[in-house]
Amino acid sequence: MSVGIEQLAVYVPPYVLSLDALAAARGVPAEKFREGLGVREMAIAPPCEDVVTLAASAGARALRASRIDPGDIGMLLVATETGVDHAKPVSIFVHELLGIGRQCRVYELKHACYAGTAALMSAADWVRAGGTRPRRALVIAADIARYAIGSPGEPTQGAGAVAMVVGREPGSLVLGEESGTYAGNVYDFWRPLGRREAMVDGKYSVECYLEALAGAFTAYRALERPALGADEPLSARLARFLYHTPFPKMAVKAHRRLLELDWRATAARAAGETDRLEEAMVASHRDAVAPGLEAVARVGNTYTASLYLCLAALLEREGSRLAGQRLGLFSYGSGCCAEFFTGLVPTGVAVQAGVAELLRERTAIDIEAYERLVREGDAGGEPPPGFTGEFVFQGVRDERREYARFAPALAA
């Protein structure tokens, strides 16, 4: 039975800050961000948006694109590390805003950036467990990456959400049934209770990411079917590679490590072709990785949504050319847990996730406006002119968060 992603939809906030402007304000060369990190812009949320509104806006887009009744959703999962309450999940707010029916399993998942994959795999297993009964799940990965003004992590901020309808008619990606996993308790990135901004040990986090990649990818190679020949690299079977991407240069490091592992596992390449690895890495990154990084370079870090933003943008641009081919996907969450899995792009794929349109419609802001928005946080209030979201966070009253649908077209 085929199970996978039937539809993808993306939402990003309406404001965008140029990383060249940020570099100038911080007194560093623009190349440090453009070349060193691979980022050009980052999405900034206004005070009327929080992780709930991001998730709900993406979810509404996915439901419309799927042309399914919200009442047909039997499971709603929201993956985030930007929770709004220690007990009440983001997903139950989204459940109400989207008008999903009462007969629905609803919960929130947290494991840093890995949670989006945890939600997708949980939903896929639930659909498979239904047998011949029709089941559909709505999985949403949504986050706002925040770091203190002037901190080393500041240029790796971002915000956005990706919604995925998961079911037995996967028109976007058929999920493979095997995956390689890896877990270990590390303190590479964390956010203690009471802190708005995360804490991160940047260099150590990169090391943890690459170690987890090695563990998950090696585990997956052993599960690949049909089994790999002694001289056959797994990378030869996969048309594209997508990685959790806190910044695009992380995907460069990740792909180099993956190819090293893949080549070393093949007898002939390990014996006589290692001198060609760097040449192969450059070509492979250009052809198999770079096509999926354009959106991340313009949105920034979206934590749980990062991998799936890459997927949505890739399928929107190249879906028809990739039909019938397999993709390799790697998910990493600090703390840490990782998973490598594959997916088949089905024949007839037609993904319109809204990525290009959303990026085109954003409003550029300057450093002064950016710093003001950071200080205001997600305080709630009226949406700004040109707001493209579908829901707004109105604020907190009597310790309760209040949300509403925003429909300017209807109001006019």
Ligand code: HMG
Contents of the next structure:
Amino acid sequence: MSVGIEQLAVYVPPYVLSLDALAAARGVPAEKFREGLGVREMAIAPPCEDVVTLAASAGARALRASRIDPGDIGMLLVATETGVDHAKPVSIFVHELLGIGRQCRVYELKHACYAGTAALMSAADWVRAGGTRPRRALVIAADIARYAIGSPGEPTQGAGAVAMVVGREPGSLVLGEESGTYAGNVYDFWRPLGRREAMVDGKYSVECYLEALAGAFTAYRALERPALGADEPLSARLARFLYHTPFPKMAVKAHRRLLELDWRATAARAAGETDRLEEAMVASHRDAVAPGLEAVARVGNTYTASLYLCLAALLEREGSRLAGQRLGLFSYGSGCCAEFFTGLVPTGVAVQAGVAELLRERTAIDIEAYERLVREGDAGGEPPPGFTGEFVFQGVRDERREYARFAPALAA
Ligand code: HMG
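For comparison with the form predicted alone, would you give the structure of this protein in the form predicted together with this ligand?
Next comes the full complex, this chain leading.
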């Protein structure tokens, strides 16, 4: 039975800060952010948005694009590490805002950036377990990545959400049934209770990511079916590689590590062709990785949503060209858990995730406005002119968060 992503839609908040401007303000050469990290812009949420409204706006877009009745959703999962309450899940606010029915399993998932994949895999398993029953899940990954002003993590902030309808008619991506996983307790990135900004051991987090990639990819190689021949690299079976992308240079490092592992695992290449590895890496990155990084370089880290923002933007740009081909996807969440899996782009794929349009419509803000927004925190309030979201966070009254629909449904 085919199970996977039927439809996916993105929401990115309306403010954007140029990373050249941030570099100038911090006294850092612009090339360090542009070349060293690969980032160009980062998305910033206005005070009237929080993780609930980001998730709900993406969810509304996905439901409209798939033309399904919200009442047909039997499972709603929201993955985030920007939770708004220690007990009340983001997902139940989203459930109400989207008008999803009462017969629905609803919960929030957390495991740093890995939670989006945890949600997708749980939803796919639930659909499979339903056998011939027409089960449909809505999975939403949403986050606002925040680091302290002036810290090395600051240029890797971002905000956004990706919603995926998961079911038995996967018109966007058919999920492979095997995946390679890896887990271990590491203190690479964390956010103690009560803190708004994440804490991170930056260089160590890069090492942890690469080690987890090695573990998950190696586990997956052994599970690939039909089994790989002794001299056959898995990478030759995959047309594109998508990585959890806190900043695009991380995907460059990840792809290099993956190709090294893949080549070393093949006897003939390891013996005779290692001198060609560097050349092959450059070509492979250019053709199979870089096309999936354009949007993330303009949005920044969206934590749980990052991998799926890359997927949505890739399928929107070149889905039909990739029809019939397989993609390799790597998900990493600090702390840590990681998963490598594959998906087949089906014939007839037609993804309009809304990425290009949302990026075009954003309003540029300057450093003063950005720092003011950081200082003011999540106040809630009125939507700014040109607001593209569909829901607003009005503020907190009597210790309760209040939300409202902003505008009639926009065309997705
Ligand atoms: P940094 O202090 O900017 O590091 O921190 P750097 O000084 O090594 O510079 C970065 C790169 O810029 C280097 O390239 C420099 O050579 C280059 P590399 O050696 O890595 O290839 N560079 C220049 N290039 C051109 N012109 C110049 C120039 N100067 C330097 N003039 C760091 C970088 C990533 C550590 C920091 O941004 C950080 O702490 N970020 C947050 C943590 C992070 O994103 N970690 C990634 C792995 S963990 C993960 O992905 C999980 C996460 O998403 C959270 C979750 O799971 O929830 C974070």
